[in-house]
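There is one chain below, alone, in C-alpha cells, taken in the form predicted on its own.
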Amino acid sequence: MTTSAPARWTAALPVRLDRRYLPVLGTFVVLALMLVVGGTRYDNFLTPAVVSNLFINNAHLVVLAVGMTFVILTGGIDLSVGAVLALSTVVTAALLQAGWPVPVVLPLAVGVGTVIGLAHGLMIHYFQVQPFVATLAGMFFARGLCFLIAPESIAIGDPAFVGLASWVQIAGQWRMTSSVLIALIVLGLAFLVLHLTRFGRTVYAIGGGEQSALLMGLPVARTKVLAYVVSGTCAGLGGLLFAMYSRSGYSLTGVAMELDAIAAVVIGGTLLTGGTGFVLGSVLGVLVLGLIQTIITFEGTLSSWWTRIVIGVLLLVFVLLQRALSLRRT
C-alpha cells in the first residue's frame, strides 16, 4: 500500500521535533527530579522562600547565559564574559563613589559590556581571529581594566542604586528584586529575537553552516557582530546585576562564571557546534547549576566543591547525549 507524500510528511514531523527538542525535555527532566528529591529529602526545601532565592542569586547568570546562547547558535564562544560582568560592578562602583547620578552610571556600565562585544565581534568576522583566542583577549583585557580602576573592593552605598536594588515583598514568602524582573524581561526579548525575527533566523542559519547562509544571501557578516554584541552588552547587564547583588564592585567578581554561563547553555540543550538550541533552554541550565548549590547547602556536610563535581558530571552526559542526536541525526 502506497502512503501519501503529505502523510509521510506528518508521520516525520514528531520524530524530527523529539530530536530537536530532546535535550531540553532531558534538561526539564533532570530540574524536576532535584526538586522531586530536594523537596522529598529536606524540610522546608519547596518553599517560596528557597525558590524566589534561587532566582535572586543566579538572576545575573542567567542574563550571562542569554548573551552566551546568540553566541554559542552561531557556532562562536565568548570566553570574556565573567571579566566584562566584573568590570562592569567596578565602573558602577566606582562611578557611583565618585559622586555620578544613577540614571547616568547604569547605561555606561551595560554599554562597557557592549564596546567589548563589538570589539569582538569586528575582530572575529573581519580580521579571521578565531573566537576562542579574541574573547579570550577581551578577558585578559577586561579584567586587566578592573585592577586599574579599582584593585581593592568598592562599597556602594548610594541612596538611589541600593533603592533600586532592594527585594519587594509580593505575597507571603514571595520575594521579587529588580534584578530578577529586568533578568526575566530579557529573557523575553531574546525569546522574540531569535525566534521571530530575520535576525534571530539568521543566527540559526549561521550555526548550521556558515557558507550556506552566504549562498543563501543572509546578512551574515552584520549577524556575527551582533551577536557578539549582544553577548557583551549581555555581561554589561549582568555585571549591573551582580552590583545591585553584592552591593559593590571587585575586580576579582566573576572569575570562571563564563564556564558557568557555558555549562548552563550546553546543560539547557544548545549544541556547541551552532545552530540547534533554545534561549529558554538555557535558563534551565542555570536553575539546574542554582539548583545543585541549594541541595548542597541543605545537606549540610557536603563541601561546596561537589557542585563542580555534579556540574562537570552532568556537563559530560548532555555532551554525550548532544553527540549521540547528532550521529542518529547523520
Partner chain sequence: MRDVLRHHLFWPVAALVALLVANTVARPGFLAVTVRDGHLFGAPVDILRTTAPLLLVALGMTLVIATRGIDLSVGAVVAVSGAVALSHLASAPDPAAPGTVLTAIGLALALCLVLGVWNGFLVSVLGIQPIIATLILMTAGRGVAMLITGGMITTVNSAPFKVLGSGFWLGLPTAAVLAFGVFAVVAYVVRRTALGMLLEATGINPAASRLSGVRSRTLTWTVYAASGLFAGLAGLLISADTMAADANNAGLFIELDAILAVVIGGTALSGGKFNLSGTLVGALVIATLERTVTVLGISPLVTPLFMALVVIAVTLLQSPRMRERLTAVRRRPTTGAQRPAARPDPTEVTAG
Second form
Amino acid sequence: MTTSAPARWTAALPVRLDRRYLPVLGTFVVLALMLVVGGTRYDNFLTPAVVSNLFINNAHLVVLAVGMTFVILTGGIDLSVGAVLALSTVVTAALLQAGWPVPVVLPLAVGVGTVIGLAHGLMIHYFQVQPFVATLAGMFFARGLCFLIAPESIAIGDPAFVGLASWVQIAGQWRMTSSVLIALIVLGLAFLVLHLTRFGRTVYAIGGGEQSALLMGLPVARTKVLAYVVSGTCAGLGGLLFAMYSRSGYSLTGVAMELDAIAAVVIGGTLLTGGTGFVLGSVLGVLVLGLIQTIITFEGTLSSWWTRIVIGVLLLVFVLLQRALSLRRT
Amino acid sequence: MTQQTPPPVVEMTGVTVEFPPVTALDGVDLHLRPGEIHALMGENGAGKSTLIKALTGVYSPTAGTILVDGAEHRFSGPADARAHGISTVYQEVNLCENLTVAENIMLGAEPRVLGGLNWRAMRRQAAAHLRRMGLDIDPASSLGSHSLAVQQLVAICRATVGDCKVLILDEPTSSLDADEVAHLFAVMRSLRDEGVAILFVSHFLDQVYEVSDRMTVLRNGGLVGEFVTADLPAAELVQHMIGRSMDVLEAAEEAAERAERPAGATPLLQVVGLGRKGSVQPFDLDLYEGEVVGLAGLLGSGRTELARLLTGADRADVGQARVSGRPTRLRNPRVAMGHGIAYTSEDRKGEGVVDGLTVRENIVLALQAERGWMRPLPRRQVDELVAGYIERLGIRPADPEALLRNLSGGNQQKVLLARWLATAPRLLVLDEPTRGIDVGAKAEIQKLVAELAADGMSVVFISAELEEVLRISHRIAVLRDRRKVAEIDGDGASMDRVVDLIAGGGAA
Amino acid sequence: ASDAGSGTGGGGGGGADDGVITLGFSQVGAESGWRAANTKSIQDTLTADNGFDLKFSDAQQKQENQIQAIRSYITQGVDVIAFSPVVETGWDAVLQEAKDAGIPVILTDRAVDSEDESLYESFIGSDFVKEGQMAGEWVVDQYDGEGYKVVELQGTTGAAPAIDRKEGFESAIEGSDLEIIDSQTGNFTRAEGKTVMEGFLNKHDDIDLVYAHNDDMGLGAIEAIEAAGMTPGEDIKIVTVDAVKDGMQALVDGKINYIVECNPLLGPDLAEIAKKVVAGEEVEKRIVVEDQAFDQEAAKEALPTREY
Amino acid sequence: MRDVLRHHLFWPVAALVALLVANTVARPGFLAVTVRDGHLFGAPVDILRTTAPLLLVALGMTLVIATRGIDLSVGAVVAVSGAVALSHLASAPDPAAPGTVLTAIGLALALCLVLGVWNGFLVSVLGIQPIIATLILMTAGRGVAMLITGGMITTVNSAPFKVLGSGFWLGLPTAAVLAFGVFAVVAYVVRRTALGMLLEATGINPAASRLSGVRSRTLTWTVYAASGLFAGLAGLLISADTMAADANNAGLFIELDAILAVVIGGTALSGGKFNLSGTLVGALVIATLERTVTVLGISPLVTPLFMALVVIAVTLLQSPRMRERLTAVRRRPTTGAQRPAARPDPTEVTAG
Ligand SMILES: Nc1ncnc2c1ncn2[C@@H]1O[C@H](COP(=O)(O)OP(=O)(O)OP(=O)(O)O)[C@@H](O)[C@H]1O
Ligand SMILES: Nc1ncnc2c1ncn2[C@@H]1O[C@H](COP(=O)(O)OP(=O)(O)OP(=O)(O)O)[C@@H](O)[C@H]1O
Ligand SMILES: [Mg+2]
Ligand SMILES: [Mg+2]
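Swap state to the form predicted in complex with the partner chain from the form predicted on its own:
Below: every chain and molecule of the assembly, starting with the one above.
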C-alpha cells in the first residue's frame, strides 16, 4: 500500500533503525520533552506525586487503549468502549448495592464487556457490518442499558470493594493503586499476546491485508472476532477500574472516552488502517493525553474555552513533532 | 501408459463455479497424482485461478465433487485446505507486507517455546527455507521492503513449509528471472520426487515443457482435456488453448520483430547522471522517438528503480533530464505525464489496478486525470475508446462495467496497458507488461509495442524474459547491482553476450 | 520543586500566611449559559484584589478530569479547594486525600452523596428538587381543575438536575388533575428542545402546558410553538427553571408564564465561606441559595438589572 | 423484484418507509401536510427541515470518506459558524439590515472554509491521519466558538437571518430548499464531471492513482475544505433555527449522525465507491428516527436502546451476508456460488 513505496528504499540504508519503531520513539521523545518543559515552567510538576497521579488517573484509559490497539491493528475501530465502561461501572455499583459479593460482581462486570465485544465481533465478521457502525450501535446499546439499570449515579460503599480500590502503596512519594497494577499487568499481557502468540501476529496480518491473511490460511474469522472480544473485555475491565477510581457507577460516565482511547492509540504511532503499531505506543499516547490535562490544571488560569483551545494546540504540536521525528529518516 | 499409475490425490469432477451472470468454470475435471508436476494451462480468463480457488475452498462450486485421497471434501477455506495438506500460492502475492519475511513464511507452522512464538527458531527456519529457494535476505526485514519478485519467492517458501502432499502454484514464475526459475524448478522436482503432487500454472510454454509431466487444458471455463506433456507438441497445445491454429500467433510474432529505427534526431528524453540514494547509481540514457529500449538485468538489478526515476514515480536526488532538448525536473508522475511520459508499474495489485472501479473507469483514469476533473471525457468518446481497447487487447469479459477486481490477472494487466495507451504518450515505460499474460496476448502486446514504435513512440521495455527483450529492442541497457553497466545495440546483441554482461563476470 | 516532599502534608496552612488565599476551583465545564455565568461570577469575585489567588480548571464534564484536578490541587498545596461535582457520587477517596492533606473543601452548585460529612466543609448551591416543586406548585395553583395536559422537556438523561427537577415537579402536582402526557429529553439545549417540542406538537393536539427543565429548552419550545402557528404563553403555557436573561425576556414578552430561578452567582458566597474556612471559623454545612421565582410582573422589575 | 431487492438503496428506503409507517400507526395524521399562509405545514415538512443541516454535513462527510478520510471536526465547525454569524449580528447596530446579514453569513462561511482548508492541509500535505488531524479541530474548534461568544449563548433578533432557519420559500422551508439544493448541485457536479471517479480512485488505491497522474493531494485537500464549508452552512441553518449560537451544544455529535447517514446510505468507510443518493436517504432515516422517538413516546431511558436496535436492524439487513440470504431465497438453487468469506472487502457493500 502507501507505505510500501518509501519502504523500498530504506531497506538498503546503512543505518538499521527499524522504521517501525520511529513513531513510538517520536512519541516517547516528545513526551519527555513535555515533561521537561512542564518541569521548568511549573513548580511541583516533576514530583513523584504528579507522575504517580498520571498513572493513577489514567489506569482505566490505559486498559481501554490496550484493547483498542488490538481492534485498530486489525484495521477496525471500537466506538463502544466509553459506553461499555459506563455500563460496567453501573453493573458493578448496582450489584454491589444489591448486596452481591465482590468475587461474583467483578467477573460479571468484566463479562458484560466480553459479551458485547463478542456481539460486535460476530456482527462485523459474519454479517460484514462495518466496525464503525456495529460498535456505534453497541455504544447506543450499552448506554441504553445503563439508563435502564440506573439513570442516577450509585455510590459504592461495599467495604470489600473499597478496600480493593483504595489499596495504596507508598514508597516515598511513589504511590500506586491496585488499578495501576492491573493496568500494567494488562499491558504486559497484551504485549506478550501481540508479539509472542499466533493470535497476536494474526492480528497484525489481518491489518496488513485481510484478504491476504485469509489466503495465507490464517484463522481470520476467529482472530477478528477475538480482537473485539479483547476490546470489549478491556472496556469491561476499564469500567471496573473506573468504578474503583471513582467508587461509583454512573450511566453518563465515559462520554466520548472512546475518542480519548482512539487518540491515544493513534498518537502512540498506530496506523488506523491497521497492521502497524505497538501496544506500548498506545500507553505512551495515554500518558501524553494525561500530561496535557495535567499541564492544563497546572496552568490554572485558563478559562473553559482556552482549555479546549490549548488542548487542541498541544495535540497539534505533539502530532507535528512526532510526525517530523518519524519522517526524519526517509 | 505402461507404468502403474498411483491413484489421484485430488480428483475434481464436473466442477462448476458461477459468478452470475458469468460461468467461470463449467464442469471441469482435474486429476492430480502424487509425485507428478501437473500443468494447468489456458488463456487469460480461462478459469485456472478459479479452479484452484474452488479446490481450496475460497469459492464454493455450485456443482461437482472434489475428492481428496478418495474422500469427498469441501474445504471451508485455505486454512482448512492447508490442514489437509494442500498448500497454495495464489496468483497475486498474498502476503502481509507489514510483517517480517520470517513471519510471512512461518506463521501457521511457527516454532514455539513455552507456548509462545520462538522468534529465533522462526528466523532460523525461515532463513533455511529462503536459502533453499536461493534467496539471501534477512528474515527479520519487513516483507514490504522487498521487490515483488522476492515477495513471490517468499510466498513459495511459505507454501513449502510443513508437510504438504499437494502444492499449488498459480503463476509463480511470472515475475522471476531465469536463475530464480531454475531454483524453483529444482525445488519443485525434489518435492515431486518426495511424492508431492504439484499443480503448476504458467504462461511460459518452455517452462511448462521443461518441468511438467502432465497437463490439463482449459478454454473459456470448459475442459479441453488432459494430456501427457511429452505427447503433446507445443503447436497443438496452443491450438487447444486458444482454439485457433498456431499460425495466427506466428504472424503476430513476425510482426513483433523490431522495425527499422528511424534516423536519430534529438533524443525525446535525455537524462544525464540521474540517480537516487539507495536506489540506482547515477546513469545516462537517451531515448529516441520510434525506438524501443530494453532494460536487462537480474532480479533486483535496479531496472524498476531506473524506470521509476525516468517517469517521476520517484524523485531523483541528482542529475538532469531534458525532454526534447529542454531541461526539466521530473518531480512527480503528473509532470512526467505532462511531457508525454507514461509508466506502467510492475506491481499490478499495489500500484496498478483500482480494483473497486470498473474496466471503463480504469481505462480512462489516466487520460481523465490528465484532462483534469472539470473536463470529463464525453461519454460517447469514452465508450468508443474503451470498446476499442477491449477489442484490440482481447480483454475478457468484454464488459466495460465489470469491476476490475473480478477480472482474471492477465486481463487486469491488459486493462492497465489500455489505461496508458489511451493517454497517447510519447514515451511509454513498460515494467513487466507481459507478466501473467497468455501466449496469444503476449504476442499481441509485443506486436503492439513494435507498431507503436513504428508510429514514432519511444518505448522502454522491461521484462524478466530476456528473449522478449532481445526480440523487440533496438537498444538494450544492461543493469547490474543498481548500476547501468552497458548499452548495446539490439541488432548486434546475442543472447550470450547479454547474459555475460548481466552476470558481469566478477568485475564490476 | 524542592518542597514537594511535604506537598501533601502542610501545604494548607502555608499559603494563607501572606494573606492571599490560594483557591483551586474545578468547574464542571462550560456546557450552558448558566454555567458560564456561574464561572464568571466566581472568576470575578475571587480576584487578587479580594485577596484570592484563583486556580481554575474546566473538567469538560468529566469526573476523571475533576478528580485529577483536585489531586493536582492537593499536590500543588492550595489553601482551599472548591468544586462543582460533575456527579454526586464517587468523591470519598479524593476528598479523603484532601482531608489528610489538611486542605478544606467547599462544594458549589451540586452536592455530593457521601456518608462522611466531614470530608467537606460546606455546600453552597440550590436545591433542584425544590425548584421542580416550586414550578409544580405554581402550576397547580394556577391551573388545577382545568384538566391541563402537560408535556415535559427533560434535561440530560441521568443528570442530577434533570432527575431532581422531574421528581420535584411530579411530587408537587400529585393529587391535582394535571396530567403529564409526555416527557422526553431535550438535553438542556435549545435546538433539541425545539425538535422535541415539534414532535410533541405532531403527536398531540391538546397540549396545554410545557414544563422545561431549563430556559433554553423552553425557548426552543417557543420557536416550535410559533412555527406551528400557535401563541406560546397563551395557547400553550410554558414554565421553566433557571431565569437566565433570554428566559426573563421571554417571560416579560409573555411567551413564558413562569420561571423558577436557579441562581448561578455563587462567587460572593464562595469567597465569604472560603475566607471563614481558612480563618478556621465554623461554617454551615449546607447553604442553600434562596431561589426566587418570577411571574411576568416580577420579571419586568428584575429584568433591567439582570446580570446574566 | 430481485433487482429491487438487490438495489443498494433498498434497505435504507425500506427503513425509512418502516419508520414512517410506525409513525402513521401511532399517529394517523402523521403524514398529513396542510397549507397555511401559502406555506406547507406538517410532520413531513418538519422532518425535511430538520434533515437539512445533517444532510449538508453528511454531504461533505461522504466526499471525505470517499478519499479514505473522516472529518470529526464538523460539529465544532457548526458551532464556530453559528458563533461568528450571530456575534456579528449581535454587535451590529441593526441586525436586520440585509447588508449586515450577508456580511455575517459571508464571514461565517469564509471562516469555516478556512477551517476546512486547515484540516485538508494537515491531512494532505502533512500526512497526518485524518481522524487525529480533525480531532484537533474538534477539540479546539468549540473552544474557538466559545471564545467568540464568551461562553454565553448569543441570541439576537434578525428577521432576514431567521428566514434561513425557519422561513419558507415557495411554500417549502428555506433550510430544506437550501440544503437539498446544495446537495443536488454538488451531486450533479460530482457525477457529471470526473470528480467522483477521481475521488473514488484516490480512496481505493492512492498509490495507483498517483502514478496515473491523479492530483490526489489537491483532491483530498478540496474535500476537507468542502466539508468545512458545508458544515459552516449547516451551522448557519442550525443557529438560525433557534436564533441562538450555542457554542457548546450546536452540532454536538452531528459528526456521528453524519457518518451514520453515510454508512446507512451504503458508502463504505474504507473509502472508494460512494453513494450520494444513499447519504440522502440515510440522513432522512436519522431525522425521521429522531422524530419517531418522540412520536412513539419512547421513554428517554430507553431511547438509546431503541436507536441501537434500529441501527442494528438496518445494518444487519443491509449486510452482504444477509442480502445474499434474502436474494438466495428468491433465486433458489443457482446461488451460493460465491462464498462471501472470499471477499471480506467491505467495499462490496456498494458493489451490489
Ligand atoms: N470474483 C469474481 N466475480 C466475477 N467474475 C469472476 C470472479 N473471479 C473470476 N471471475 C471471472 O472468471 C473467469 C476466470 O477467471 P480466472 O481468474 O480463473 O482466470 P485465469 O485462468 O486464472 O486467468 P489468468 O491467466 O489471467 O490469471 C474470468 O472471466 C473472470 O472475469
Ligand atoms: N535476489 C535478491 N536477494 C535479495 N534482495 C533482492 C533480490 N532481488 C531483489 N531484491 C531486492 O529488491 C529490491 C528492488 O529490486 P528491483 O525491483 O528494483 O529490481 P528489478 O531489477 O526491477 O527486478 P525485478 O523487477 O525483476 O524484480 C532491491 O532493492 C533488493 O533489495
Ligand atoms: Mg489466474
Ligand atoms: Mg522490477
